[in-house]
Amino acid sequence: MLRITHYFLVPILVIPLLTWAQIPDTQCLRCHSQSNLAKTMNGKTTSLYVNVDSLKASVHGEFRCLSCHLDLARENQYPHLLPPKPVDCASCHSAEGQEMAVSSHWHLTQADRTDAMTCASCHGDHVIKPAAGSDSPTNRRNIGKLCLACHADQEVVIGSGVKVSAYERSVHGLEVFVKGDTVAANCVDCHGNHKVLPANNPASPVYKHTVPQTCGQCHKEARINYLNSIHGQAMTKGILEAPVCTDCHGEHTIQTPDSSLSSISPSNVPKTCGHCHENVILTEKYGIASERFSTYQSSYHGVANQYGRTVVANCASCHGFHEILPPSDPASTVHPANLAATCGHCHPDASANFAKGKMHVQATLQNSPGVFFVRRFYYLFIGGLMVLFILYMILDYSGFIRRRRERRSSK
């Protein structure tokens, strides 16, 4: 008896499929085909025009719209009564469903944001290309005007003055932008494509500890040499303010090292280098050098490098860049037994005795009693002659008063 209601229910459950199956594509481009039909809801209006010949070049050209439209599917009803609500993408991509799922773009759907990120706003609706197609908006040479369309003018951090757009301008955005480059790092590179998450999220690729392994993908012997270096190190031990490569080279602002812009190039070196090295907090806390930026510009190398002296030496010239170690270390480039070869790239001559010198004098009678008494004596010695110039001034106009009196008093 089972048996036989099981087989009475089949017809109940197939017939309506096969209602709707039997509905083809003409039924609903009689109305959807009209390039004037369109809809308009809370003051926005809605194109509900399909092209057909474009529909049929797209990815999903050999689908039915009830393929994907599978709430109209369930109603049966020809013309549909109800709006049909969006197609779910995952149903069929199932992994980037689930990507998408967590991301940022996906949590501003679920908040009912009218700038939330569909499928469809990135890889279209009914003329959706593949990637390697060149008219692709999600082809690699597209990508950035895809992303900039909604985020140009948002800042890169919040106050920060800094917009999203100065990517067209960067090194990479010159080689997507203008040379058309498929190489050159575009925004999923750095934040993904469907599970984009916000910087602060461990597991975003944009994550201060995960941005030397995001750059490494292309910049290899660069992120092997920081893992090495006194940043890396400190980087992998969980030190928050350790720099990693967007602290130095910037994001999206990322310029060559030649380009007066850059905050790498040789004049803007010190000061980036400054940020930590001049910070109090962080030198005091991690009990590093301090003041390492006021004293190099106080020094001859400073000093030139102020008036635009781009060869002379700089923070990266004696220290290195990718690969800084501390001079404690044999293999550093600031380690006394290395200091002379270092200093000898400007300087050939240069000896061991030549590198004696201390590098980054704060002037105190403990730390430098030589440099402290000499610069004591010139203050002293300027200061005295300034004295007794101004002095020499005003004796000099007292007695031209004088001198002008005693003349109009003997006429």
Ligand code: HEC
Second form
Amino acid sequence: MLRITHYFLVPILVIPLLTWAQIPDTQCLRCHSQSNLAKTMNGKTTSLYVNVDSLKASVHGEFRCLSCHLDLARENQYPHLLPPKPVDCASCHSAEGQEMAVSSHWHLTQADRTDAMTCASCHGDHVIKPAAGSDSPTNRRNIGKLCLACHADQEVVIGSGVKVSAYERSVHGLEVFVKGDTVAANCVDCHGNHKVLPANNPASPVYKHTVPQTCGQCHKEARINYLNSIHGQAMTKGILEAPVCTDCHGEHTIQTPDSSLSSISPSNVPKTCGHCHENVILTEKYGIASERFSTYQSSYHGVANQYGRTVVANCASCHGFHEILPPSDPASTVHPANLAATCGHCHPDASANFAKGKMHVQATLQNSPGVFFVRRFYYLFIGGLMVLFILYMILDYSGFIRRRRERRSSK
Ligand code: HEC
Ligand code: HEC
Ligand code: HEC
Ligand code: HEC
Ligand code: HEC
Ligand code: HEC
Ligand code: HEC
Ligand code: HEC
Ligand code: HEC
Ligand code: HEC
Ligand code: HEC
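Starting from the form predicted alone, produce the coordinates for the form predicted together with heme C.
All chains and molecules follow, beginning with the one already shown.
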């Protein structure tokens, strides 16, 4: 954006240039208003026709050809002696120019690439409109389309395996593309517009530990609750294994919790949390119990959940989601003092006794000897039964073969 001071600079810079360059636009338009003017290079034909009407209707409508095509002012020859240089938009828009210069878009596409990115790749050249206008490609309603024009094509974005096109069907994309809403997140809300950087660069708004702040621009309450949680505290301490918003929600695939496609729908929550809490190495590192997923899956709630009963308790029903705290914290929904209330949401007559006993039974001799022995007994009993049964089948079959052989040889 141009600052007020820059607006004063523009006439100071431009007016002398224009008077110095005595060439009026009509000179250029002698040739360039011809709709069939074109050049062919390497077998590719490019039109050199300039539509003056759209130039006049653009933000730069007051400008003359030479305000931008500076080098041609000095040349003063037709046809042009030297191939005209690319226009330097940053000569007036220095702030945007500086941001672009450090972006991946700039440096990844400069050397030896045919897809070199310029300001015109996004803004156009002679038809630039202010972003506030709904016909501008940089209008909030159109930004998704603008970026996807390149990013839906994985061939273009060689380095990154990220499937960006999923954005169109995400809760944010649907708001924009289907409802025409301009409040939902678009590409630049999460990535920035000119200073697009890789996700592993700490200056990027999508750098893991900056994500809560980036999403929190709009989801303020979620951010505050998250920051107070054990996960948020761990993230603030710099623990990279702690989840941020996108570990639970995804980034381009974010869905509303009601959607069956959502990573946080009642049937998918256990998998999403289990991704980390099943992991023995990770949980040992933080001194917390592992196998939270498998112990849940084999609980009555887990079994019912696998059969598609979404009314049963999933991880989030007992632990909460953004405000998760360790069971030892008195504010935790799973602190012993709060369990009756937590279970009581669904089991209205739950007493303190109802909630006694371990929820995630790993069934060791120490924590639940009853379950441990019953389970051991069943393993042995059922295992033994299976072995005996197979043995019986083998004996019976070999007896059958032997008897048939005897019958044949006796004939
Ligand atoms: C006598 C006709 C003529 C006039 C007058 C003329 N041009 Fe051109 N221009 C051409 C032709 C032909 C080409 C393509 C061949 C070349 O690059 O020299 C061209 C190429 C260009 C290009 C480069 C396009 C590209 O992609 O390579 C620009 C920019 C341009 N002209 C701008 C201008 C401006 C600004 C003026 C006025 C100062 C002007 N021209 C005056 C004929 C003209
Ligand atoms: C706001 C700055 C600006 C103004 C004003 C402007 N141009 Fe351009 N022009 C560009 C940009 C940007 C390009 C894209 C190529 C590049 O980056 O140099 C371009 C490209 C061209 C081309 C190449 C063909 C094309 O359309 O891509 C011609 C010819 C041209 N300009 C002529 C003119 C003429 C004639 C005028 C005046 C009537 C004019 N320009 C005014 C910025 C401008
Ligand atoms: C000679 C200086 C100059 C050059 C070169 C120039 N611009 Fe501008 N640009 C301006 C000024 C001055 C304005 C403000 C016009 C207004 O608000 O009416 C502006 C407005 C804009 C706007 C709209 C900003 C807004 O607040 O609505 C965009 C986008 C823009 N320019 C992009 C470009 C791009 C892209 C290029 C290169 C193709 C370019 N400009 C080249 C001076 C320039
Ligand atoms: C990758 C696409 C992309 C490129 C490349 C790009 N811009 Fe932008 N630019 C945008 C988007 C999108 C916006 C609107 C931002 C928003 O809504 O936050 C914007 C906004 C602007 C604005 C303010 C416009 C307004 O109406 O508020 C100016 C000025 C501008 N860009 C100039 C430039 C210049 C100069 C360059 C080259 C140095 C450039 N841009 C390169 C996408 C791009
Ligand atoms: C003209 C085509 C084009 C447009 C339009 C475009 N991009 Fe890109 N983008 C690229 C290319 C090419 C790369 C580099 C890919 C590579 O080499 O890995 C890239 C890279 C990226 C990267 C990865 C950066 C990195 O270093 O890993 C992000 C993020 C990105 N673009 C976001 C955007 C956003 C947001 C927009 C819209 C404002 C956008 N792009 C518009 C072509 C485009
Ligand atoms: C520019 C604002 C903005 C940003 C940034 C943003 N969102 Fe959203 N988000 C919205 C809007 C608007 C909606 C749709 C309205 C609603 O349901 O709240 C939405 C919807 C959602 C929903 C569905 C909510 C529901 O109840 O259906 C989730 C989940 C979500 N966003 C997560 C995220 C995450 C995670 C991030 C960061 C990676 C993020 N959002 C970044 C504005 C934003
Ligand atoms: C709600 C926020 C959000 C929105 C909206 C969003 N992204 Fe992303 N995007 C992210 C996050 C977070 C990552 C980082 C993923 C990771 O850590 O690997 C990412 C990664 C990327 C990457 C790979 C970057 C890299 O360094 O590997 C590209 C390219 C990209 N996004 C382009 C886009 C485009 C284009 C759009 C719009 C169509 C878009 N994104 C919309 C949040 C978002
Ligand atoms: C540990 C996993 C996890 C993390 C981290 C997480 N969420 Fe959520 N989020 C969930 C779950 C689970 C739900 C669904 C709750 C439900 O069923 O209603 C949810 C719901 C939401 C909703 C919709 C319901 C509401 O509260 O409005 C939004 C918006 C949202 N999250 C945004 C965020 C943002 C922003 C962040 C980062 C600051 C974040 N989430 C971090 C798991 C998480
Ligand atoms: C990206 C990995 C990751 C995901 C996904 C994740 N967690 Fe965690 N969780 C952790 C880490 C790491 C810690 C330990 C933080 C510490 O102690 O500093 C933790 C701590 C916890 C604790 C506290 C344990 C204790 O006793 O201290 C609970 C409870 C918890 N998570 C539940 C959940 C639930 C429920 C979900 C899903 C909604 C979930 N987590 C998703 C990584 C994850
Ligand atoms: C019916 C309620 C309930 C459900 C469903 C539930 N938990 Fe728990 N969880 C508890 C209670 C109560 C505790 C406290 C200690 C205990 O009983 O094991 C706990 C403890 C934990 C701990 C802390 C262990 C430690 O070492 O301090 C983690 C991590 C955890 N649960 C994750 C999960 C995950 C992941 C899921 C889903 C796959 C889940 N929980 C489902 C009630 C539940
Ligand atoms: C989100 C709601 C919800 C929460 C919270 C919840 N449960 Fe359940 N629970 C159910 C439903 C529904 C069933 C019936 C499952 C089935 O058989 O289909 C069930 C079944 C049970 C059963 C099996 C016997 C029975 O009554 O059918 C026990 C025991 C149980 N829950 C204990 C608990 C405890 C202890 C807590 C708290 C730590 C808890 N539940 C929290 C919904 C919940």
